[in-house]
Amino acid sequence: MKPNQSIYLVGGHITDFIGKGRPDWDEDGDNPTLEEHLSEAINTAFDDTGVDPDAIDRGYIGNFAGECFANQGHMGALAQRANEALEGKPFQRVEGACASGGLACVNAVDALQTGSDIVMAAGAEVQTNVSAREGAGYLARAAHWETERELDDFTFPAMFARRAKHYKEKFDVTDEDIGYVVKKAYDNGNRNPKAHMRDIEVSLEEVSSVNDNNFCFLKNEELKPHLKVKDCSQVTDGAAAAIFATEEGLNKLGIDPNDCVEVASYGWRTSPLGDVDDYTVLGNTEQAAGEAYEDAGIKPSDVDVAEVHDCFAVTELLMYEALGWADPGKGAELARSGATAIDGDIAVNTGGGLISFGHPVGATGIKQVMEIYRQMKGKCGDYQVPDVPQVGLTANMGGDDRTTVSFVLKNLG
């Protein structure tokens, strides 16, 4: 989708991600509701850019189960609760698993399309508060309950292992070769104070092989050798909120587009659950990005930094692929090669991705697009890259790549 008109990224907030492994995370569970993740972000949002609350014509709020770990519905109202300026808007929450966040952003560019002129994206969601496996049950809804549930107590770990295991046995890939995908997260994680994993340090012997510190934890006998604990991205609490605009938004708000990110394109797609041809393609994430490029009128080799759903390490490698990075089982040289570290011709997932910045999966897509802006503006610190990013791209994928959501971004100024 090519927008009608000029849409703008104005900015933003993440909150820190948090969870396991991280020192401010409270194992006793003394730790920040949904609601206050969210009511973080979307007032830190309007710090930060400066917007006032009351010029907001209405918001999009990602989250996926807040019934299941917070028991909480509801969200557009949840969010309002945030900002009593925000009282009588039109709020309402979108789901789309773990694109969610990315489906947000785009009901936001298509309110600006058709009247509205300044739109809040945002999402939260809240998962360290169950165990792992409850919470395993609760993310499950996300694949064909019916038909895939049973795959393994943790279905989704299994239902990317299985991707894995047909990946390594058609390419030859290594487990290694999955590694340099899992060191470059963490190594990136490390240079962000955001991220979950911040403080945990690996290498790439750790990340590649079977250890106490890297395990192998599927029930699934069959699929259990093709993913270690540290392949997965994290169980995380967060939120994310940005904010988009008109031109005539920008005149009302008083900001220089060139202070601001250009929404060039976007590409949405969504398959049928449980209905996977090729476990070694990303075919629906291949057709968002297709979208988003044409419409944008770029190539793959334009993109100078992206954001994309890391969810497990191996779907990293299928990401370069589905994106047109690489070749068909070329995913893994690319790693290798080091073109997609922070200093490399394409920066991919520069803060660490969904395997160390963390995944609050109703907040990843809206993280995702904050992240290109924030490196775009020069605004991420330790992990900045060296050049300033011209044209970036990100891809937010729900289930088992059952819905995604990819957006081009272009700097301005």
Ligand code: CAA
Second form
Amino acid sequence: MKPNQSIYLVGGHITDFIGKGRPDWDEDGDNPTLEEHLSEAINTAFDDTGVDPDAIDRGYIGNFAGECFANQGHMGALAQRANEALEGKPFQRVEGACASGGLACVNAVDALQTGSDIVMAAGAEVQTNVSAREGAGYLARAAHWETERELDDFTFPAMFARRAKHYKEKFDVTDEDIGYVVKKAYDNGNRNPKAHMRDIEVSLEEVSSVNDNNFCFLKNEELKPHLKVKDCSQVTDGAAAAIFATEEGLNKLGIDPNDCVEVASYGWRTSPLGDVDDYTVLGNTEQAAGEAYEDAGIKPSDVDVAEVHDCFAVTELLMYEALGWADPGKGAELARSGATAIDGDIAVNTGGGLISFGHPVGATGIKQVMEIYRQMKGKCGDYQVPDVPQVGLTANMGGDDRTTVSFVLKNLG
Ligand code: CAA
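With the form predicted on its own done, generate the form predicted together with the ligand in the same format.
Okay, now the whole complex, with that chain kicking things off.
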């Protein structure tokens, strides 16, 4: 979808992403609530952009499993508790599993194409108040429960262990190949004060082998050898908020387009649960990104900076191939070449991705567009890419490549 008029990302806020392994996470459970994370993201987005909350026309809130993790639904109305100026404005929840945040951004852009001028997209998830095993059961609601839940208690880790198994066997990919992605994620996260795993340092040897810090935890014996703890995204609490506007909206706000990022296009695909043809291909991501590339009038090689959905390390390699940066089976070569490092030609997941920055499910898609914005506006501190990026791409994925959203963003100014 190429927007029918210029649409701008004005800015926003990402909260600290917290959970097990981060010193400020309280293992006794005294951590910020879903509402507190969401309120912080929304109000700091107003403070950082200077946007008056009164100016917001609508809001879309990405959240996947608030009812399970936090006994809380009705996120549109929950979000309004953040700021009394929002009262009465149309706000609603958007849900598409781990692509909920990406879909909130899609809804924001569509609202701007159909009459709104200034729209907020926010997302939040709290997951650390239950064990990883119990939480895995909640996350499994994003799979086809009747046929896929039985794979393992850790259903999504098992689904991506299945992809890793097929990918390794088809293309002779090694654990060390996959380890390069994990090492990059942790190294980048070590430079990012907001990252869940900011204080955890790893070596390539540690993340490429099975050891006390990197054990195989699935019960499914066939899939168990194909996934280690450090291959996984984190169980994280956090939120993010982004404000989008039309040209008219910018005029109302008194904001110069050159201080913004332009939404050049988005692609969005949804396919039936439980219906993956080839575990070595992210077909829906490929199609969503293909639509976004075409509508933005760019090629994959034009991308300077990207945020891709590395829910598991193998997923990042499959993303490289789906997004047109590597031929089938060659994603690992791209990772090893350094091309996707912070100083590479296509800097991918510069803040640590889902593996190290963390994965508060409903916030992830919003965090992705905000990270592109932050890189383009030089706000990434120790993990800032050396040359100001002009073209950015996001790839947000719900379930096993079932709902996919991809944005192309262009720098202005
Ligand atoms: N050796 C072998 N097994 C061990 C072990 C050891 N040394 N130590 C622990 N284990 C086992 C235990 O069985 C343990 O479970 P129980 O305590 O319930 O028995 C299990 O490993 C996990 O250990 P922990 O609970 O201590 O692990 P953790 O809290 O550090 O969590 C993790 C690690 C399980 C990998 C967790 O981070 C995780 O689940 N990550 C993935 C999150 C996820 O799936 N997110 C969704 C991604 S999919 C997506 O993005 C798309 C979508 O739409 C959903």
